[in-house]
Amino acid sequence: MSKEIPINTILNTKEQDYPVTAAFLAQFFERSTLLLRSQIMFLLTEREAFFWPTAEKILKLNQNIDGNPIDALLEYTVAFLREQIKFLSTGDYRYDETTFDDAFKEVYDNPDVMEAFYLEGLLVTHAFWPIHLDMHRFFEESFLQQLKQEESLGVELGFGHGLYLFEILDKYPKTKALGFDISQYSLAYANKLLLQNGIAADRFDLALGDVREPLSFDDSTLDWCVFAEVLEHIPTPDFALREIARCLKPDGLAFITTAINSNAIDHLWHFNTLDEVTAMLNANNLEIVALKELPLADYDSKSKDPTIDCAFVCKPLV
């Protein structure tokens, strides 16, 4: 396939095998000529093997619950790319140590941000961003692969829309998991799309909760904890390193995940290094396993951007 050919030969050739993705490519392209754009071409044109069959997954989660996907796709995007240009002028996030609280109330309890686009928009970048995509394949490969096949039992923390719980869920059926967040409209949305996408109640429990503070676990009781998109919107990720090493089993997994040098609305740690990165997880009882470092300029040789995305696959240090 080459980006010559017209988006509309692509789709199709593709709407039969995937009819919700080449329709929403179809009205997105309509109402974006240039936003998103070189990022769609490059999915279509370099990961089209993985890009086809994850964004109808995605999308078809997302209609279950009634989204609104390319309206809170841009709306996200947008947001993001205004604090990125921010931060490449200032050097500096929106939020630090020690303004959690006004996060908290800005973002994570603001239904004029977690239920117009927030929850919605950063679901659907799993398809839709190439960077997020390869980390949605390298979750897949690398660690949803590995876990047990019997029945076992997980956490998640910030679980935010529920899609990593989902994928365990899905693939797993003797798997039984647990989920935290700091957000009541992120338990809703997680919630709903688990249910609505054919995941058992008594198979999951989501509840409120602040990876501030312990864990309430036993130590060496989880088989496994997905902590994605966590770490750079903490106050004290030393902390919560610390109680996700505390409480896996000897042979327990771990999928982590944080940005570098990469804003957002609602970021305040701000890792400079991937040398950092790594250095907390070891110091916090984690042995990495395997590393993805996605570096934004892989994507687009002209870009300056240094956001680089790194996710980690890590077991506790015995």
Given for the second form:
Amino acid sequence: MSKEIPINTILNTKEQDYPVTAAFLAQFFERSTLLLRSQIMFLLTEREAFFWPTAEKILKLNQNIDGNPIDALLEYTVAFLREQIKFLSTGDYRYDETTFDDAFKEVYDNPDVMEAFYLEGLLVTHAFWPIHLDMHRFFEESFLQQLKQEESLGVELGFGHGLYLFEILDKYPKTKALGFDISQYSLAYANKLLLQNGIAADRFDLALGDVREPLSFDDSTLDWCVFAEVLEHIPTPDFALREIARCLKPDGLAFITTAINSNAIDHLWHFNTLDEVTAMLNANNLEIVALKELPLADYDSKSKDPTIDCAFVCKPLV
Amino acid sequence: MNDINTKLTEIFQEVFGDKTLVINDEMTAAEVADWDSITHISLIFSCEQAFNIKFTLAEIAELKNVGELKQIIAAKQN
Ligand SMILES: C[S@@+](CC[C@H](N)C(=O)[O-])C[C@H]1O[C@@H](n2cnc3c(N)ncnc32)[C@H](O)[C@@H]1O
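The form predicted together with its partner chain, contrasted with the form predicted on its own above:
After this comes the whole thing, all chains and molecules, with the earlier chain placed first.
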């Protein structure tokens, strides 16, 4: 654990510029005696400049759809850690390539998970888990900044909460977005998140869809694609990547992330090393333009959690 | 309560990999090196299995010290 720092002093100095985050943290530290405390201390001391504006943005997006973010964040974190502990003793993920349908029934199609804490919890981890905050910064700097100002069309596959769609639609008024997700609850949540945060309804179209099936686009028609934290959830990652490469324009960009040695309540494809992921991208016609490796050990050298997250910006191999 | 104490000591020793660890009621996470989020959930998980109980999210998040953990376990066993 990192040493205690005077939380109230920090919150007082930030309250004016970042009121939602300051109020969130005051309540959080009252409730949580241990969970995520040292991680949030880390953010307050080592990531101050990026943390505050990002947390404020994400919490406001969530506030506009009436969330309960502290409970959701805690519950998502506990659910993840429980699975990771089982993985440490068995070496196996919760599901495997043959049991995707169980994951669908127990997670993606289950309101007691998706609506109760999953979507909201995962959304706020992008501010309050150091590893996800850094992944989000990589998204902004290496992907979002690189997209075109002109009219364009893109898709997000497995959009979940819809944060990435919001960021893209908000920054580029001339782009239009499509989105597919297998969960009716993701669909409802992301639609609400976009509409209630000022994105016009005619700029995006979200629908139910399954990335185990071919994408409904002609070759070389998409300017951008986001495929974040889905590879480790599906039994057909090679096929999905090949479809993305096929549909991207030659100058199109894909943002792709996944997790290595990291179980969760809905993971089934176990990547052991970064090399396995890069080899899979290359084998399926994607060339890596930028790469960020995020080992949990970099944040907490004593942690027993072997998670490595990784994020890529890719273009289609021609 | 004695029974709980014995089992709980074994769980703490196992989770922290320290066979000499002695627990007391006032002990908090801040005093035990390596008691972080993941070891915390390991402790909770082991207690759930050993005592055949289930903790709520509030109990997991708001737990203050070993004494409180013992009380929760005792209450759930009855
Ligand atoms: C971990 S979430 C990722 C959300 C968001 N992209 C992010 O990075 O935070 C995984 C999402 O993929 C969706 N999903 C899982 N399997 C899918 C499939 N076969 N086709 C489409 N979406 C799927 C789930 O419903 C869920 O919303």
